[in-house]
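Take a look at this single chain in C-alpha cells; it is the form predicted alone.
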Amino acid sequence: MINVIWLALIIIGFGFAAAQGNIEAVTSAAFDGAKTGVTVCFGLISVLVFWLGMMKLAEDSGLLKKIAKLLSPVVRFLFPDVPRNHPAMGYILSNMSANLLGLGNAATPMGIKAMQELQTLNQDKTGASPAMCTLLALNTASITLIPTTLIAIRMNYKSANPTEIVGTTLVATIIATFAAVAADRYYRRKFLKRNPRPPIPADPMQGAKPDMKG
C-alpha cells in the first residue's frame, strides 16, 4: 500500500510539473534528493558504528546486564504473564536497554527475538498476545536518554548545538511511554475480561538462563 501511495505522489508531481512546463525542476529535485540521502546515510554510519561499539563494550563489560537487572522489576510488572526465567525476558530487557541509549538499530533485532520467544507462549498463534502488544507499544514509545540518530542527523546538517534536543526528547519519550503503558493496561484488561485465558505454567523454563546477547 505504501508503494502505491509513493508511486501516486511521484506521478502527480510529474503531472503538475509537466502541466506547468517545469519538468526540469523535478529532475533536479530528484537528483538533489538522492545526493542528500547518500550524504545523510554516510553521516549516520560513523555515529551508529560508534554507538554500536559502545553497546558491545557495555555488553561485554556487564553494564548492559546491570541495566537489565535494574529494569527487571519494571519488566515483571509490565509482562506479568511471562515467566521470570523465560528467554523472552532477556531479549525484552536488552531491547529496553538499547532503546534507553537511543540505539534503535541495535534494539530492533532484540525486539524481533523477543517477539519470537513471546510467540512460543502465545496460545493463539494467529493473533498477537497481550505481552506482544505491550512490547510493541514500549518499543515504539520507549524512553530515550540519548537520541543518537537525531543527534547524528543534526550534526550532519551543521547544527550549532546538535545535543540541545536531549532534554526535550527525554521529556517527550517519558510522556509517550506513560501514555503507551496506560493505553496498554486499559486495553489489556478489557481484552482479558472478554477473553479469559488459563494461567501459564509458573516456570516452564526452570533452570534456563535468559540470553542477553540478542
Given for the second form:
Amino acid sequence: MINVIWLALIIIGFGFAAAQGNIEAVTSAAFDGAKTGVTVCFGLISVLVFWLGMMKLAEDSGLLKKIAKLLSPVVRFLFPDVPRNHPAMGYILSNMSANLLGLGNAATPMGIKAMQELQTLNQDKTGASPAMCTLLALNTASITLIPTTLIAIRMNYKSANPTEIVGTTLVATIIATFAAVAADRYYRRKFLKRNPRPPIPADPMQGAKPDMKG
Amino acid sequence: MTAIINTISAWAIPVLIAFIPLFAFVKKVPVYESFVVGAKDGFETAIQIIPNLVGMMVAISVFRASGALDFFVGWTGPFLRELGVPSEILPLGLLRPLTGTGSLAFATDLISVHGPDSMIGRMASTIQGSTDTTLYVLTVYMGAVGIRNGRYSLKVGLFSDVVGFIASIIVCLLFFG
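Switch from the form predicted alone, shown above, to the form predicted in complex with its partner chain and output its structure.
Following is the full complex, with the preceding chain placed first.
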C-alpha cells in the first residue's frame, strides 16, 4: 500500500505540474523534499541519541519493568501475543506514556525501541507482526492529554483562553484511539485467520500468553 | 488551569532527566557507560531512517508543489460547506497524515488568519492535537526495523485519522457552537 501511495503522490504531482505548465516545480519540490527529509533526520539525531541513552538507563535499572508491571493489564489486553516480561512491554508503555503527556519527541525513540524489541519476536522479519500493527495504531491515534505545541501557538496569537482546546482535543483523541484499537482488532483477527500464528516461544518467566480467539 | 498545564509541561521532562539516572545509580548501574551504549543505538537509528524519510518527503513535496493538493481541496469544498464545515479546514485534514511540520504550519496559518478563538482556529487546534502524522510514524517506525510490508497498519492509521478529524469537527461544533 505504501508503494502505491508513494508512486501515486509522485505521478499525480507530475501530471498536475505538467498540465499547468509548471513542470519546473517538480524539480525544485523533489530536491526541497529530499533536503527536508535529511534535515528532519539530523534534527532527530540529538533527540534519539539523548532519549535512547536515557531509556537504556531505565532499562538497565529495571525501571521500565516496574512501569510495565504497573500498567500491564491495559497493555496485556492490547498486546496479547507479547510475553509479559519481554523488554518490548516496557518500551511500549514508555511510548504510550510519552504520547499521553504530549512529549512527541520523547515518544518516537521509545516507539522505535519497542519496534526493535517486537522485531525479535516477529516470525517474518520483513512483514509487520500483529503486535507491531497495534503499536502503530496507538501511535497514529496518539492519545494526548496536553497538546503543548498548540497551546503555545494559541498563546502566541493572543487567544483569550489558550487551553480551552484541551477538553475538545481529549474527547476527539479518545474517540480516534478507540476507533484505531477497534479497527486494529478487526484486521488482526482477519490476518490471524489467514496466517495462523506459529507457536510462541515460551517465556521462561511466565510461560506463553493465552491465545486470542479468531 | 493554564498555570497547572504550564507547570506540568515545564517540569515533566526535567523530572525524568533527573529521576532516571538517579534511580539507575541507586540500582548500581554504571550510569554514564550505560547511557552511552543506549545513545549509540540512537545515532544508528537516526541514520537508518534517512532513506525512508527522504523518499516520503520528496513525494509529498512534489504533490503539494504541483497544485494537486489545492485541486482536491477545491473539489471537496462545496460538499463540506453543505454540512456546515468550513472548507478552509480540509487541507489540514489532508495534510495531517502526510506531514507533521506541514500540517502544523497550516494550522498556525489558519489560527493567525482566522484568530485562535474563531471556530476555524479552535478546530485547527483540536485536529492538530488529536491526530498524528500517520505516514511519518509508519515510515520511521517500520524503517527502523526494516519492515517492508506494513500489513493493515496504514489502513488502521488513516481510518483513525479520519475518525479523529471528523470527531474534532463535531466536538468543536457541539462544544463551542
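In this text, all values refer to a predicted model and were calculated from it rather than measured experimentally. Positions refer to the first chain, counted from 1. We call the rigid core the largest set of C-alpha positions that still match within 1.5 Å between the two forms.
Once you line up the core, how about Met155: does its CA shift reach 2 Å between these two forms? After core superposition, the displacement of the Met155 C-alpha between these two forms reaches the 2 Å mark, so yes.
Relative to the superposed rigid core, does Ala128 relocate between these two forms - that is, does its Cα move 2 Å or more? No, Ala128 moves less than 2 Å.
Fitting the rigid core first, would the Cα of Leu78 be found 2 Å or more away between these two forms? It does not reach a 2 Å shift.
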